[in-house]
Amino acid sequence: MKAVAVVPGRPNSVHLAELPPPRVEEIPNGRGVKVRVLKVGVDATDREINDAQYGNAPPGYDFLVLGHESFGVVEEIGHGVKHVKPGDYVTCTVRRPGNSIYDMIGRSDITSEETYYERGINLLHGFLTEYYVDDAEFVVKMPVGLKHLHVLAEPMSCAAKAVQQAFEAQRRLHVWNPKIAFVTGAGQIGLLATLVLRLRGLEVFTLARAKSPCLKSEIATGMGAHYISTSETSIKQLADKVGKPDIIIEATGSSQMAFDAMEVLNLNGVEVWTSITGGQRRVEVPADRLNLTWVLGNKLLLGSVNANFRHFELGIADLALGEVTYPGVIERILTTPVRGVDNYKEMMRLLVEEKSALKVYVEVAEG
């Protein structure tokens, strides 16, 4: 069985490898699902992963399966499996239990061990691959009315799960009513969380450097936000013109923009970042006034990573309301397809080189 994986610690090492069928009888208690891939969407972390920056092989293998934005078609269930059936469209979760107490309430999301498992990211292979068997517990359906747009549930469970942590944790006001938020980035977590904040009623205010008319600013508009050129005007004029932002999203990956976002952050407001900023790059920050301003001002920053079943379900709901009320302009992010794992190169070229590829996933199989 064909695979993508790469070696890790060993830069640009991506390649085609092979891996046994799996079988249902993997998972104990009836509880596998065997899913026949059809696309598997990839990004800066995929990239990152065959940078040698991060990942790890899972044990007994040299190799790492990449891919951890699924999306496929049941093909069997064990017996104790009562959610999806044969023809089901599904997607899968990407972390898996360790043993802290978080794993085991089904929060691993959150998981409070140093050594963590996510599929094609680290210890576990991912979806890049023609089959894949799991347990029930982290398989997802989704409706036939979405399979359009197969690969974004898993960035969509991240999206929803960073505006939900931040509601969640602004209950420690007892009364918190955000009017205006700020997106910083506008890839697809950012472009995604611009549509969750937009369904929760938000002026929403996304903010990218390429400058307007671009496919960007058409898709955040298409969700009625505001699309801001941060070549054009600066986060800080921007929120001198239209008032501090009460809940920033940070999807960059600029460590620069993360902390400029802090300095213009509203009393009583959360900044979420949701973006990783791998390398060494460092930043001057006004650290004494970014004290004072976020102590006296009741601040609070937070960091939100990975997702677990909830938030996939939370995300799918989302994509299905998005559907109804901006129709047609979530599918656009859907730009660069990649047919067959075959040519993992120009998928791995495309992620490098290609700055208009918004969303780039590879078609595995037809279905």
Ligand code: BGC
Contents of the next structure:
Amino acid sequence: MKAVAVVPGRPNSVHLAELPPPRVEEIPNGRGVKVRVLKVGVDATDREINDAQYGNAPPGYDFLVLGHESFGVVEEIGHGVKHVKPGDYVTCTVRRPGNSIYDMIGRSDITSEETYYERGINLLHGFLTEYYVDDAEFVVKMPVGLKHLHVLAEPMSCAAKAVQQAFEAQRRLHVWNPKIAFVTGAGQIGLLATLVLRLRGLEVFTLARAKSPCLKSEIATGMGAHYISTSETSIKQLADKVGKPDIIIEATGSSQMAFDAMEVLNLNGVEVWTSITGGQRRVEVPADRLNLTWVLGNKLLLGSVNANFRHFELGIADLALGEVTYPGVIERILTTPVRGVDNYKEMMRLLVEEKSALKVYVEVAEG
Ligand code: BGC
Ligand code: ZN
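Moving from the form predicted alone to the form predicted together with the ligand:
Now the complete complex, all chains and molecules, led by this one.
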């Protein structure tokens, strides 16, 4: 079967590879689930892997199959699988356990080992192929009514985790009633985090460079948030005008913004960093002032990556609630389909060049 792959370490090496179709028996104890892949989303991670900024092939291979945002239909299950059956729509978690205590308890998203195993990203083949097989433990059922949101389940799981971790960490304060949220960045994670925070009842300001009206501003305001173009209003000007945010979700992909945002966080607030910045950029920061205000304000900086099974379930529940609260808005993120794995070059071109594409995804098969 065909798969879209790269040679890790070699820039712009995206190509078609050939793999034998996987078998459900590969997973022990009847826990295998075989999934026919319908759609796979790609994001900045895939772009940076193709740029050779990171990513590693599985042992024994010189290529890595891409794709970590999957949507498919169950084709076959082992005798021990109970929670999905053939015909069910599913997505799949990305990270697989290492050996730390967190990996043992289903929390490989917070592994304490340096090496992490992620399908389509590091040391494990991804889903951008015709079929995959995985342990039932990692296969997440998607309600048929959310079929049209397909590949958003994975990025939504990361947004859901980021917000959930912030609320969990803020229990340190005993009482915390956040009112204002800033979300920096209006890519898929920024917009989905906007949705999660709106569904928690916060007043949300979503900041991005593009001037409104534009698709990003329409989606953010469609979710009941305010959209702020940073080319017109800086984050500091915004905070002066509307008040300091109790929570910031940083999702721009710019380390500069990650530090700029620290200057406006409210007392007792939390800022969550979600961007994977593969570069070597250095920025100057007002170190004394940040240090002082963060100490005096008991502020919290939290990194959040990946998501486990439970965050996928949380995210899917929020997609469902979001769909009934803001009907038809979420699917507007799904801007840019590419037909078939054979069109992998076009997929990468759109991912790199097409600035108006909020979400590029490959339609691998009908279904
Ligand atoms: C993926 C996460 C992953 C992270 C780091 C993101 O693009 O969505 O699942 O943990 O990259 O590799
Ligand atoms: Zn991703």
